[in-house]
Every structure is written in structure tokens, then in C-alpha cells.
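Take a look at this single chain in C-alpha cells; it is the form predicted alone.
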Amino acid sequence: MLVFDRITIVGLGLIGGSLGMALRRKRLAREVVGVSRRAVTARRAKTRGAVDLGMMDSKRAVREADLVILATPVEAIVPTALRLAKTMRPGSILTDVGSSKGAIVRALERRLPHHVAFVGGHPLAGSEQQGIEAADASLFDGSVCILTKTARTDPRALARVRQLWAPLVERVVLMSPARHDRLLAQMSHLPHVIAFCLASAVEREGLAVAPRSFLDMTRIAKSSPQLWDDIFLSNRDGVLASMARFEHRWRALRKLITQGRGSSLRRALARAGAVRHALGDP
């Protein structure tokens, strides 16, 4: 089902490479062009089937694109968008896959040239692995993609980006950038904060006998620090609010343990367990 003629993906890491593979698998574009700063990555992306054409010249790569997808680190999205939009043709669409949305959407809605429409996007899929070698065409299967909608969002561009994601994920959800950042701070950013803290809070001696529960809870602490420090800082208010909410629950549970209140502790654990059971298994 052809949706776009040419799609250019800027950034060929785990997400960009996987997206290219998924787009080509579903035949959603006549041509998928990938951009990397490293020639070896661009070549490898083509070899792995992530792109039809790998390039290093980003301005040339976006010149004839109908859709440009920015799969760069969060801190690079705005400057990259502003640099490339000048080269993009009238009527083209720019979107991203960044894990925070508020600051990005505000900046680009104010500063992008009028001939380019922007739609903020965030597929809720990923891995602690990195790079084009970790790319997987099935990465987005069964996942959710959030697209942001504001008073300034071009409805036709939003509809086309939604049409692109619909065959790749289980659900496409529209929400404001502010709501995205509040919810993702709780459901994605906070778990990473906790995993990083937990991995650094244990005695080294204990690592030799680490049980499966510890390995499961700290798996995402293997994620890229360069990626996650950008996310934490770009959604600082949301992350701090979710940390405060967690601290409140932490103190309440600590108090019950300190006071030896077994029945109250069991009820608190049961309430938390009911929330998790309601989600089912992945």
C-alpha cells in the first residue's frame, strides 16, 4: 500500500533502521532513503534492507522527499529540522520519533518555514540495544504510536502521517504534546530513572548472585546514557513530577515496613499488583 513516493529517514540507529525495514516490508513508499553521518552505517543500512539508498548528504537526501522522518537523538531534532527544512520542497511533511514532545513541537511550530508541515511523533517501541545492527523490521509490531495534535497542526499532514503509522503498529493515538510528556514521564522515563538508580545502588559483591528479578528490572539500564540524558532533560518538568509521585509512594511503603504493619503492607502490595495484572502479559 503505497502512501508516499519518497521517504527520507535521518538517523539510522535502532529506531531509524527498524522503521526503514518496516516501511519497505509493508511497501509504504516507492523509495526509502536513509541518512547517516557515517558512510559505513549508510552502507550497512542498505545491506540490511533498511533503505533503498544510503547517503551522508542530508540536504540532498531531503530535497525530493515527500516525508522526512527525524530519528536523531532528541537534542538534535530541532536544529536538524531547521537546517533541513530550508531544502525541503513545498508541501512536504516533517515528523520525528523523539521520546519527548513539548519543547520540540513548540520550537518547530514557531520556527519552521511555512512550506513544510510538522507532525510530532513517538512510536512506543525500542530496546536497550543500539545501532543499525540491532534494527528489526518487527520492532513496532503490536506497539502504539503517539502523534501530537495542536491548534497549529496541519490536518492533512496529520492524516498522512497517521496513514503511514497505522499499518506498522497496533494503535495510533492522538494527544497534545503536554499530555504526551506527562504520561511518558510516568510510563517510560521514570522506569528508566529507577533502573539506572537500582543498577548503581547494589553492592558489587551482590552482582555475582544477581537473581532474575534484578536482571529483569535493570535490563533497560543498559540503554545509551547519551540518549537518556537528553530525554530526561528535554522532559525535565515531567520527569521531576513523576519522580515526586514515585517518592510519595516510596515513603508510604517505607513507613509501613518500618512500623511492621503487615496487613497494611499486604493491602498496598495487592493494590499495586492489581494494576499490573490488569495490563496483562506482553
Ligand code: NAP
Second form
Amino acid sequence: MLVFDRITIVGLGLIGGSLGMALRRKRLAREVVGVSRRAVTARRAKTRGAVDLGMMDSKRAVREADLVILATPVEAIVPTALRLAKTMRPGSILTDVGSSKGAIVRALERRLPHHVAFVGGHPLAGSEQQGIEAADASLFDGSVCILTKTARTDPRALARVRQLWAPLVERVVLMSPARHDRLLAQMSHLPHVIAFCLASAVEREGLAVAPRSFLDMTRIAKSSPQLWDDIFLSNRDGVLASMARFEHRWRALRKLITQGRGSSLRRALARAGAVRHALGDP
Ligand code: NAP
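Could the form predicted in complex with the ligand be shown next, to go alongside the form predicted alone?
What follows is the whole complex; the chain from before opens it.
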């Protein structure tokens, strides 16, 4: 089912490449054009089936698009949007896949020219890998995509972006950028903070005998530092608030262990376990 005529994806890494593959597999656009800063990535995206046409000239790539999707690291999203919007045609829609939303949506709602409608997006799918080689047409299967809704969101643009994501994911959820950043700080950004801390808090000697539990918990510490310093800083308030919540729990558990209060400790562990059990397993 064609939802858009020409979609241009800027940034052909894990998310941009996977999205191109998924859009083409489901035939949601007549043509998917991809933009990379490097010719080798644009060519590889084409041979991997992520785009119909790969190019380096981003202004040319967005000129005829009716939807432009920004899939660059977070810090590049606002400057790239502002640079390209002037070239986009009237009535076209701009969206993104950035992992933080408040700063991006605030800046673009204020500064984009009126002829372009912006809808913030964040597919909750991904991995610690990066680049076009890691792209996977089924990356979004069974996942959730969050789209932001504010008083300034164009309802027609929101409906069309929703129509695009709906066939690719299990659920599309609408929420304010502030709620997104608060919840994602707890559910995604904090786990990354903890994984980075844990990986760097052990003695090197222990790595030779690292058990499965350590490998599971630190898998995401292999994520791109460039991507994640960017996310932590663009959602600084949300990340700090989630770290404060965590510190509170951490101190409570530490106290129970220090005091050797076995039954209280067991109850605290059981309460935490019940939260995880309720989620089930994928
Ligand atoms: P990635 O694999 O590193 O891909 C990002 C791509 O953007 C690169 O291939 C790079 O391509 C291009 N790029 C890098 N810096 C740029 C810049 N300054 N200006 C323009 N293009 C630039 O990263 P990703 O995991 O796909 O992440 C992309 C976006 O998706 C981020 O905003 C991230 O927050 C979001 N996201 C990530 C995940 C995840 O699990 N990884 C999940 C959901 C959302 P060239 O160097 O070839 O131009």
C-alpha cells in the first residue's frame, strides 16, 4: 500500500538503513531515496536493498520528496532539518527517529519554515550495532514507535506519519515530547548509563571469567559512544532524574545488604522480580 510517493532518508546507518529496507519490503513508497555523507555508504545501501537511489547531495535528494526522515545522530538532527527544510517543497512532511525528543521538537517547531510540517518520531527498536552493514529489514517487527504530539503538531501530517509506521511496528503510541523523554530516560537511557558504568567498574582480571549475566547486562555498553553521549546530553534532565530514582533504590538495597536484613532484602528482590516477570519474555 503506497503511503508516500518519494521518501528521502537522511543518514543510512542502522536505523535509516533498516527503515529503508522495511519501507521497500512493504512497498510503502513508490521510491525510497537515501542520503549519506559518504559515497561508499550510499552505494552499499543500494546493494543491500535499503534504497532505490543513494546519493550524497542532500538538497537534491529532498527537493522532490513528500516525506523526509532524519536518521542521523541526535545532535545533527536540528541543524540538518534547518538546512534542508528551505529546499523541501510546500506541503511536505519532515520526521525523525532521534532517541530524545524534547529539544528536537522544541527547536524545530519554533524554527522550521511554515511550508514544512514536522512530526517527531522514535522507533523503540535497535541494537548496540551501527552502520549500514547492521541494517535489518525486520528490525522494527513487533516493536513500538512513539510519535510526538504537541499543540503545534499538524494533525494531517501526524496521521500520515502514523500511517507509515503502523504497518512496520506492533503499535504506534502518541505522547508529548516531555513524557517521551521522562519515560525513555528510565526505560532506555538509564539502562545504558548502568551498562557503561558496570563495564568499567570491574577488575580486568575478572573479564577472563565473565559469566553470561555480566555479558547480558553489558551488551549495550558496546553501543556507539558518539550516539550515546549525544542522547545523554540532549535529555540531560530526564537522564539525571532517572539516575536519582535509581540511586534511591541503590542506596535502599545497599542498606539492607549492609545491615544483613535477609527477609527485608528477599522482599525487595521479590518486588523487583515481580516487575520483570510481569513483562514476560520476548
Ligand atoms: P548509526 O548506525 O551510527 O547511523 C547514523 C548515520 O548517520 C551514519 O550512518 C552516518 O552516515 C550519518 N551521520 C553521522 N553523523 C552525521 C552528521 N553529523 N550529519 C549527517 N549525517 C551523519 O546510528 P543509528 O543507530 O542508526 O542512529 C540514528 C538515529 O536513530 C539516532 O538519532 C538515534 O538516536 C536513533 N535511534 C537509534 C537506535 C539504536 O538502537 N541504535 C534506536 C532508535 C533510534 P554517513 O557517515 O555515511 O553520512
